[in-house]
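Consider the single chain below, provided in structure tokens and representing the form predicted on its own.
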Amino acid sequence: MDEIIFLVNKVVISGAVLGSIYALGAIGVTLIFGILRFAHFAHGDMMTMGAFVAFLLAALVGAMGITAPVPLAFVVLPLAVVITAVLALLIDRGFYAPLRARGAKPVTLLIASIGVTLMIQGLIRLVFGSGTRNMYLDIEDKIIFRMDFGWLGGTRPLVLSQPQILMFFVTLACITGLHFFLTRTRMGKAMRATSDNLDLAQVSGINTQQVVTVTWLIAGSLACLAGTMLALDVNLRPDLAFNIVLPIFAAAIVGGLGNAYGAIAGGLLIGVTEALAVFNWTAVLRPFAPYLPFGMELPANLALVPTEYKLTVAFVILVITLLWRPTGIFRGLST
């Protein structure tokens, strides 16, 4: 029982909540390139700068001796969303729409987010420095949950953290939200319709400067959510989510580009497959280990791939996934 409960807490939850996020990531990547046509590298900085967006509310909040059942980050949550979602806004007036009313190619859109990244990254750290912050105040603990198994014969507890809870809330309610947007209003139908095609959506009426307005400031407030849960789970840095932006693109591809559904199924396909990757999974064999032939012994570690070389998976996947459907695994753009 004990091995099946390491199980479920190293692959299970820990792949959920890692595919969570990037399933949140991977939604505003797909939207950006299903409008617009290029992809968006700034995306995971903009993550991080919703995460920095919540810390510096909930320290405001925090001096006014407010306090909660849940941590203070994740109650200014809401106006974090609306600052990083203008924010996300004022980059793309700033920098992106210049660019397309001169008529840039994506190559250059796309080397102008890697400017933005380096711009925004160097912002939080004139700002915040460079050092790691807890998202907690020093008033807040992070609450851990341990469910007892020992009326089934195990000794070791289910673990599950108050973020890691908030985090599935969160992101079923973010999924459920885009669902209803995009296939019940008028808006999420024309996303839908200049995502498919561009020029016919002009001619037919729609307002594509509206649209991706929206856009943007969807991805923004996405960014911020998972950015900030993210940095609840673990901790804030400049760099938060500057290393997993190549999983979450990954992540957008397989599911299928410019297919926001397909993002969610591409975030935690990767997210439990990294986590099934590193699992050492001695852990759980060990209870078969006398029944193996004579001589033989399970090494320590039966992990299929070393913790430090766990960005590949999302790559081996990808390429798989191209190899056998190109458009990805729901049928994503073809250009």
Contents of the next structure:
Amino acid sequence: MDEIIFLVNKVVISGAVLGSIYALGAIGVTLIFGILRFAHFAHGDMMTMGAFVAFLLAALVGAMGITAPVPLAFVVLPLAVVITAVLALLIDRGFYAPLRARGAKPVTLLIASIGVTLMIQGLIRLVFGSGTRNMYLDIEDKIIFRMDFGWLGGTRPLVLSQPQILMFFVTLACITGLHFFLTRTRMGKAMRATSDNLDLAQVSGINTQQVVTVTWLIAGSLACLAGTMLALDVNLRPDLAFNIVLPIFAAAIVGGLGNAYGAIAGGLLIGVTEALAVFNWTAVLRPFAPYLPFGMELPANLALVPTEYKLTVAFVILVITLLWRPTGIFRGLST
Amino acid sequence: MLRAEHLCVSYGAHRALEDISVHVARGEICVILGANGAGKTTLLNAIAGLVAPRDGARVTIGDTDITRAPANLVVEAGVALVPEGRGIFGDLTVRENLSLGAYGKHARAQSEERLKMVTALFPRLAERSGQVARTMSGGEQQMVAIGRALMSNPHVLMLDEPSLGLSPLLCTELFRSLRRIGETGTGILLVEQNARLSLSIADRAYLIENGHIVGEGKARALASDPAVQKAYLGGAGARTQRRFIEVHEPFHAQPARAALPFSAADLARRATEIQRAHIEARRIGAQAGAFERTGAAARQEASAPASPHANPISLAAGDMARRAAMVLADHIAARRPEPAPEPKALPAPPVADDGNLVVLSRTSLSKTPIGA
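We have the form predicted on its own; now please give the form predicted in complex with the partner chain.
Full complex below, order starting with the chain above.
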């Protein structure tokens, strides 16, 4: 029984948590690619930026002596989301829009977005320093829920932290909201139409400038949510999400670029697979150790991939998916 | 109603449109005829707001000036475009495609009635409303494209080559629905390769060549004009009047032109040479093998759109080769029992007893001397 709970703790929960973060990031990447046809490399740093905005607001609110049963960074999240969305829009207006107006190629925009990456990271280091910070204020504690499964004969509890539960609900709400937005609202349909066929969207009477604006607002909002939830789960660093921008891209491509549902599926797939790959199978196989033939012993660590090579998992999945289905799981756009 | 004046459009150094003026009245069907690359699509795109015309242009719909307005405001003002090729949102359902057509403010208010009107015109779209548009057949996709454009309740509907890739039967059906749309009071500006069919439903026509308007008139008058028949009706109109083989304008310069009417053998030989040069130069297989085909297939191919990469001269060569093939194939079909010598691995040219050339058409199997 302990082994199953260990597996759930290490694979199902951490895989789903990581997958949710990847999914929220990949939705932004895939929407931007669908509408503007370029790979927005700075998306990871937009997530970091959102987390720092939430951190700043939480510190301000905390200084006013306000407390809440959930971390303050979560309480101020709606405001942080708005601020990050506006910042994302300003980044577009300041850097990408002028390039688009001059007819820049997608690769130029990609390089520009790498520049934006360096700039955001530099600014964050300049203001907040390069150290690691805790999203929880000094007076707050990270609540950890331990569910006892003693009645099933186990000794280990199922461990879930508060940010993980919050993240689960936030991701679920985002995905449901996005689904209704894309399928039921006029603007959502216009976004799908623009992603499908830009010229035709224009001659159908869709204001594509407006669609671009809304795309950045949504991408910025989701980036802020994902960044803050990630920082709550681990901790806050200037390179918080820069390190996961590659798996996020892999998730978007695996799901099919331009397809929001594909990004969700791709994110969860890569998240859970990464958790499975670095999982130490010895823990689960230990009960079978006495039955091993010829006095074989279980090695101390039986993970498929050492933790430090976790990043490769995303790319292995990417390569396999592209070989099997070049446009991604959900038929996406090609470049 | 729609009035576009002094439109000039350049792509870099290339002038695509040179001072073009067109107008479409209420309920009127206007067709724009011209070869590939003449500027037909650019004209529609300039009116629709997808490409910006140079200074001095003026586009109005009713009393509204839509010169250089962004595309979404042009639709709002009442000019809808069905673009060339895939005029649909492939990943969206038919219903979503249609509802996106009524995206503009004033169209949204009446979208219910428009939907009724569109489904009355194309009942198939009501049956298939939940289907993803990409999975439909070519003809149905074209219905979605036109239905989407009609949903914006346009005063003028512009269509860019709507018959492209449709079977002859579907084409006829499509043009019939266009006429019905015209009868509701919507003006239609139509760009077409199928000159015969489009002239048969149109009220007026413009002829456009190298970015200039070279002719304008009532569709009926143009359809019976020999110059138009020669240039746009593939010589098929001429066949009903005189059995006479004509070539395209670019071949005025060819020395053999002086010998008109020349024999089919000459024509075939020249066409083969031009065709061979053309194929070698362009590596386009579309015209290759025309000689192996039957007359009927060649005739069908003659109305097929040529590759956009071909220039007018090679197009004309291909066209001439096709027509020569038609004549030859007809002749061979009629004269099959007679053994024919084969110069250059080609069937022999038809030679009549009296020295005159004889062309046997499959439609009327009567002997008619050329030039008679």
